[in-house]
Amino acid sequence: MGGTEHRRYRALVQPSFVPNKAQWWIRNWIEQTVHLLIDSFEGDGEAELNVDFCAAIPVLTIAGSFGVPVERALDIRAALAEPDRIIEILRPIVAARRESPQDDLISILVQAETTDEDGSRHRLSDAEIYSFSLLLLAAGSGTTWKQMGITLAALLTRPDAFDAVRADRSLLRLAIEESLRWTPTDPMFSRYVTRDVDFHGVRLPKGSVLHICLGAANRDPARWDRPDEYDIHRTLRPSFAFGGGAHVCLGMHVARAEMRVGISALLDRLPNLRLNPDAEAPRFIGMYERGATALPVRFG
């Protein structure tokens, strides 16, 4: 979507995703869902990070927002690529916050109304509410959970830094926007070119498809020093990691919620935390949803 429309849509949620909001993420889902995870694998000594911990962070944390109880929470992360298995599970949730809200997303949805441009305004329906809650498990549960690991894998490649964090929190926040900034999981957009235009000497036609690398912006010698080094201690200024302008990403305070409270709960619970030697150390790959490979650690 675009202008006022996008506009209209967007304002319905955006207040449960401004930065004062995120305590109400962090102590209704995240906290518990974090805490959850590290449970299931605290006693082993070992455990792959990426996919059992970082991957799953997101989507229980999105999915406990609308109301699912953890063991259904599983079966939508089972059925990411099967959206009629997720609105099913969905719809009797739907219903029963329409005769009885509480406090949850879907709560706000069902109370939502938008104003239509002759200035009739109506409540959602379930088919948008449904489209709404889509949107944010696809926008939501691949990019934070390929971000907490590349920057997971950045720290503990570097042990001064992972160090550094472990000793003083207060790093954490900048090892993470350093993460976004050094190696965004979303690199490259691609957009359609609306109308004919020249760029730089480049003909650009309407309806060309064009490729724009903000991984690069963010490597932008002229705004960084040393832009290809990661550097938990350097001067924080913003990046293109989330984007900018009206399609800002939505849920980015959310996000970085996620990776804090996840990589702290780690440090406070595994002790002496670190990668396996005995397995590949971790790789970078996609250019697309761009994450690591792996990230298998021993700890204790």
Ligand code: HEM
Contents of the next structure:
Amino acid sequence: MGGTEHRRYRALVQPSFVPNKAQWWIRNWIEQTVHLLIDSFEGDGEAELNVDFCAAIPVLTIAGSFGVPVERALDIRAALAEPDRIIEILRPIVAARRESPQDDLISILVQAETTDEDGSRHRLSDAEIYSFSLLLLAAGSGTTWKQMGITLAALLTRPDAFDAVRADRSLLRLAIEESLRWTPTDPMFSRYVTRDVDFHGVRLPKGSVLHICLGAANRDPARWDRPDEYDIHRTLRPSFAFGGGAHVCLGMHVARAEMRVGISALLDRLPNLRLNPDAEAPRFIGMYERGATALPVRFG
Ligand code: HEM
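Can you now output the form predicted in complex with protoporphyrin IX containing FE (HEM)? The one shown was the form predicted on its own.
Below, the chain from earlier opens the complete complex, with every other chain and molecule after it.
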């Protein structure tokens, strides 16, 4: 989607994703999800945080914001590759919210009105709401999962940085931004070239597909000293981890909130958190969706 159509649709959900709304997400869904997950392994002395923690938080948060109760949110997680099953879970919620809106995202979508080309206004159809919901699940689940795993892997393999964050929680924000710069989970994006252009001396013919490596821009030595190093103490400068321009990530403040609340809760609740020395150390794999292999940890 592009141009006016994109702007109109994006404007419907944008107000729920602005920085000021982060607390709404945290209070209603993120905090409770994070603590529920930690409850499930806190007594074990060890865990695999990549799948059992990082992967679960985003999908449970987004499902929660749709008004799906936690028990059914796990069904959504199981059905991520099957849109029809997800729509079946959403159908009764959309119907119920049309009757009586609550304090959640589906209620916002059922009440939203969009203006058509001819100036007439219409409420979103059920099909439009399902497709919005599927977009949010697709865009917001794997990304936040993998980025949280990358951040934890970076910290757990660097005791100095990890101890610094543990001692001064305000550094967590920098640790997350630095992970986004250093190893963004989506380092590659594509665009169609819509007209012939000369781009810095390179001729790009109309119709070609351009693979843009945001990951390389994020390590531009003209912008960052020692760009290949993960350094939480560097001066914060915006990176391209969330893209830019009209399609800049809609969910970036929610993603940041999930990572901050999630990692902070691990530090609060799991004393002496460390990588399990008997397991294979995490590696980063994947090109279009980069993430850690696993995060086997011990604590206590
Ligand atoms: C750390 C986690 C995340 C990363 C690294 C990330 C990254 C990105 C990037 C690079 C884009 C731009 C794509 C392009 O220009 O083609 C994007 C777009 C988008 N993201 Fe995210 N994202 C994350 C989390 C989320 C979350 C949590 C949500 C929703 C709950 C979300 C929803 C979206 C949507 C809807 C778009 C499309 C926006 C548009 O086209 O207007 N993302 N994301």
